[in-house]
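We begin with a single chain expressed as structure tokens, specifically the form predicted alone.
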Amino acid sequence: MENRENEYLVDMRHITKVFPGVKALDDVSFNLKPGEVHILMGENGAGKSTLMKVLAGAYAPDGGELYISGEKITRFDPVFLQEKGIGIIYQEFNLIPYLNVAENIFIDHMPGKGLLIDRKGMHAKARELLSDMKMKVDTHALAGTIPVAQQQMVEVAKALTHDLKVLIMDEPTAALSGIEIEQLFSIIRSLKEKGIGIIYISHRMQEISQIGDRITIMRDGQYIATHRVEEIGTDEIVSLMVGRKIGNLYQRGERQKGDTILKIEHLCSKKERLQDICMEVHRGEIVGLSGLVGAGRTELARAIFHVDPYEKGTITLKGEEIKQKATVREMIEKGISLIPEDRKRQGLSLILSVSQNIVMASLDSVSSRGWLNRHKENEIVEQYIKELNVSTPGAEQKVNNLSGGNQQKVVLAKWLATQAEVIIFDEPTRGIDVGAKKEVYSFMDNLAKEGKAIIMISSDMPEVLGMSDRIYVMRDRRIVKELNASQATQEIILSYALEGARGEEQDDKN
């Protein structure tokens, strides 16, 4: 009979979990050994972060089985798991933003005598620890203030500072580019010499043989399947995920290039944020901005859409050069939107409907004289759901209760019905899963084909080649290289993004 108690430090069998009308797990067994990677995969909504936060105690279980190196756990609570050596980096980070980096990295047990805390000896260990993961963060810095990718290996200090088993890492990659990743990956790799075991949640398909032993599937709250890595390829892991054949992920119709709509001349921002950018985007084709994490390529969004200042430079907007001290309100009349990075902080109002957040930013085309057009607003409202396929109960479920792809056709939705003609899309995808990133794929070529302009920012490399008709590579807050899609590869992309300079010169010498 096979030693279940000895092999794994986490066993979870058949675990059920409902929530009022819906049963989010549906006796679903899952283990995790020492020293290994499982990676946990499934579409938005598959039961994933349900099931992790059962193990975590955030949810206790409405039925079902949890052993954590053989003991049986009927105590569910975070505080509880934590001291049973369970950690857990969630995809919405739990950083308390008006805090510094050193005080959330201890923020359960700062050190110290009694009331008296030793901030001094506290920087000294975060230092210690940040350094020991080849991370240069200013410890003193708000945490607020700091980079999301920064922000994510934070959190990872965060929990190193526990007696750890078990880490459990939610879309740990959602935020990294390059050199992030790696060094990420080296330092999980570091804790698998320690015998700690990781259950990684990725929707990334190019992370899992870099990375992870053993793989399983789940759909619809339920367990699909378990493999070894080497033993399953993308196109089954996949076809497990949604139930289908999702066929070829990026969609590249024929997109004809219209004229200029939309061009940049060095433009610099205070404390070189931007340096001398220059730039141009076409109607009917999709622009990548590839670069590291901080390179400035969401700085230059923001800029673009005039939600920061620049100093100096130009930008042209269908022939008219926009003055430098327009609103975003102004920019939006103007036909220029932006889909931020983070949808639920910067995209969304969660405690609102789907139809409120969609007719949002277009309130003057659905309100006469202050009265809003029910009935206009629900024209366009239901046009957008059912363009985008947005998931939902209805117009009026609470954006907060839709998942995480569905969120992203929200935001998307939000601006298309300001009839914007560019369209700036800053991560995509991020955190959302397979399917839904086809979806979005399918939109934005299909906005391209119409005649629109977009400017795609991604630090996922395959969507970027997949993608865009041209890339502008970024590095230290300027543009490095334009390149054409059909020149572009993976290991050019980042020899600028790295190089800079000194990539431009072996080109030339080449």
Contents of the next structure:
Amino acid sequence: MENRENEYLVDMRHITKVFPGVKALDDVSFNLKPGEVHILMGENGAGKSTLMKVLAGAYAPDGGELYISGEKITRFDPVFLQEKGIGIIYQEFNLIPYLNVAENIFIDHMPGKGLLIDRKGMHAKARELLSDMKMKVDTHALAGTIPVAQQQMVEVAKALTHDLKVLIMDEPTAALSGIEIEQLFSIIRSLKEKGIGIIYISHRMQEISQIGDRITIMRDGQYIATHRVEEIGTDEIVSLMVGRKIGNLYQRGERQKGDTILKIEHLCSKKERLQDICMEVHRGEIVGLSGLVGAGRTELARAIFHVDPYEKGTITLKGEEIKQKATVREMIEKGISLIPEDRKRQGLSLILSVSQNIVMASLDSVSSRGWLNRHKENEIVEQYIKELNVSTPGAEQKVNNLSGGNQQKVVLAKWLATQAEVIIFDEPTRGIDVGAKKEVYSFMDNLAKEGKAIIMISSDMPEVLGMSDRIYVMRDRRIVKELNASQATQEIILSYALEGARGEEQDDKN
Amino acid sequence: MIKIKQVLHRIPLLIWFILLLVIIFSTRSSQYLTYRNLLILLQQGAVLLIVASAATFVIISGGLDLSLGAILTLGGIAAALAVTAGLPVPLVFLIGALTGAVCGGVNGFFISYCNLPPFITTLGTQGIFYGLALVLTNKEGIVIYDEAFLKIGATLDRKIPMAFICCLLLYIIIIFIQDRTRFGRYLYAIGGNAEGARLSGVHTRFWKFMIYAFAGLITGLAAVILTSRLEVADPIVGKKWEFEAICCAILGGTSMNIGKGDVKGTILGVALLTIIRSGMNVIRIPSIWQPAILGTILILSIVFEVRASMKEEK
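Take the protein just shown as the form predicted alone and give its structure as the form predicted together with the partner chain.
Expanding to the full complex; the earlier chain stays at the top.
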């Protein structure tokens, strides 16, 4: 063999992993050089996470070999591989909310003598680590109270306390906004300079060229291809991922803009600090709600849906003014749906079945005097499973066992079953694969064509531009701009979303 | 052949364990596996089945009710007072149920509308309910002489006891409520993901309140039957019932924290507990030792059950 031992930090050769009934990894090879960002892409269920869990020692492979810095690894144990320099940041953060930042960073090896912790030393070291990353985080703050972006930085710092050679990041930008993503990228670049190799899992196309050096694509547990990032275009990546040409991702049929169905005037809320929100939505259109994380988009949606209270302003639905004290149930009855952003925490009950989840918000229509009509229930459930193409072994399957894309379809089904006419989608495609994304888009387009009104909150710029007819941009809890789809570009939206951009009144007419 | 294996595989471990115990006990005493003894077992298990169902409901919803034993006591005393006052049997049941529902409602009010943790709330109300029981009875048991009322719980020779039939009927209704009503669905919805349920338009506060009130209500009904069987309403009769009820629920596959469970499984837990308790007498374990041994067996079975269900989930 040629001398390749020292070239690669990580060299995984012909890795196979079998779970009962599934070949999760089938002869997958993957390698990583020092100081490189290697992007790993594939649809949900392609085997990315399984491969990374093998590398982190969470799973032992059934076949193949793993070398780290040329050394063959035979023990698959998370602590052992951590000692070998592998760090992993999972999609769901693992910080302990009621410990402070420094304690979280040093959770597994707090400095000190005997049983006592050297608190001063620990905080000093933590501050040093964070300032190396150009991060201003109070090391005394409880981890649960700091913003998500900072939590992620703390995760990175935590990984750095070990002698880190390889950092695996699983969809690190999923919860971050534009500026925060930039910050994360600059940290990644400084890690690269130190010779640390980074494996980066993401679904966001635009990040590939921004941060990646090489890209490996997986599909159905198999290795498909590895390319240098500059050699490969988005279309090719997508078709490699799905194994077929996907065509135009965003669907835009002939939508007929109808009369105003939802009108919001001067809405203010003390609790969520919403300020003087005015907007209107027509039948047959998709309205994008853009802005940075924290701009107040989700809060506005929750106020409209009466999950959170508002004190001033009026909401008019189908010409009827809604009472401030109306309940969520009443809003559902009047024809509004809110499809929440966090499907695991807010959208679904993971432990319940597909069927139970689908009828959850519309039990009224499948029951009389409190008793459920099983027949009717099954009918509705089957109808939506078919209509949305949910791939599940059966209606009684627990939602927990479905892939992210199919879970999201169950959430959609649940809210469509309420026969809503105004549907608010909050980050409808977060964390789902391209194939499922396309299905969601064509679904939204169909709803608009049927004359329903859609509000779409999204941090994914191409999605906002590709799907919306009109776009409202929010910043600091107020709406700062309304744009027609034809006049909107990524730059224009961002300039309004960012603070200190051009004045709002200056260019009303473009 | 394969099919038989699959079927065997699907039978819960608990049933094998129960069978094993029955075999052990019956080899130790020829008196054990008799029709008469079976009837006694049915009668003993019947009331526990209802209280354990109440515990199961509360646990599915993500809560806990440590006051069920105290509600059982107070419900029994209310029933006894009603009987002594000469009220007819149906009215006695109504009063028992109402007493239970009010007690459960108090729990529900504090837990749901005041956001108190179920553990501390029901521990507190447990004290209050027992305290009221002492006040109402002046520390003495209320002995009951009313023949019509005592018929419900009477041990009749060679006949299936009325108490068992009543409880079984109630149990079937409870199963229906769990599986076939909106209330049942909300139970799981709240336990599985309360925030998700709220965003789905479920009035989670109201339903959470109702869950505790319902648990109290059926415990109150169970109390009436128990009082009829014991022929006396004793102010400390309910001690340890909440522990046993919760054990039965967990043995039956209900999980303490994720909205998982089924009142249909609870009957297995009740069967196990009833059999162990009666079996200890059969093999002549001294009565002072019985509580410690029972507690140990229950804890161990739960360890077993929890491990088995964790495996299943993986």
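This structure is a prediction, so every number in the text was calculated from the model and none was measured. Positions refer to the first chain, counted from 1. Rigid core here is just the name for the largest C-alpha set that superposes within 1.5 Å across the two forms.
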Checklist line | Ser442 C-alpha relocation of at least 2 Å between these two forms, rigid core basis | finding: no
Next item on the list: Could you tell me whether the Cα atom of Thr429 shifts by at least 2 Å between these two forms after core superposition?
Entry: no
Notebook entry, point to check: Relative to the superposed rigid core, does the CA atom of Asp342 travel 2 Å or more between these two forms?
Noted result: no
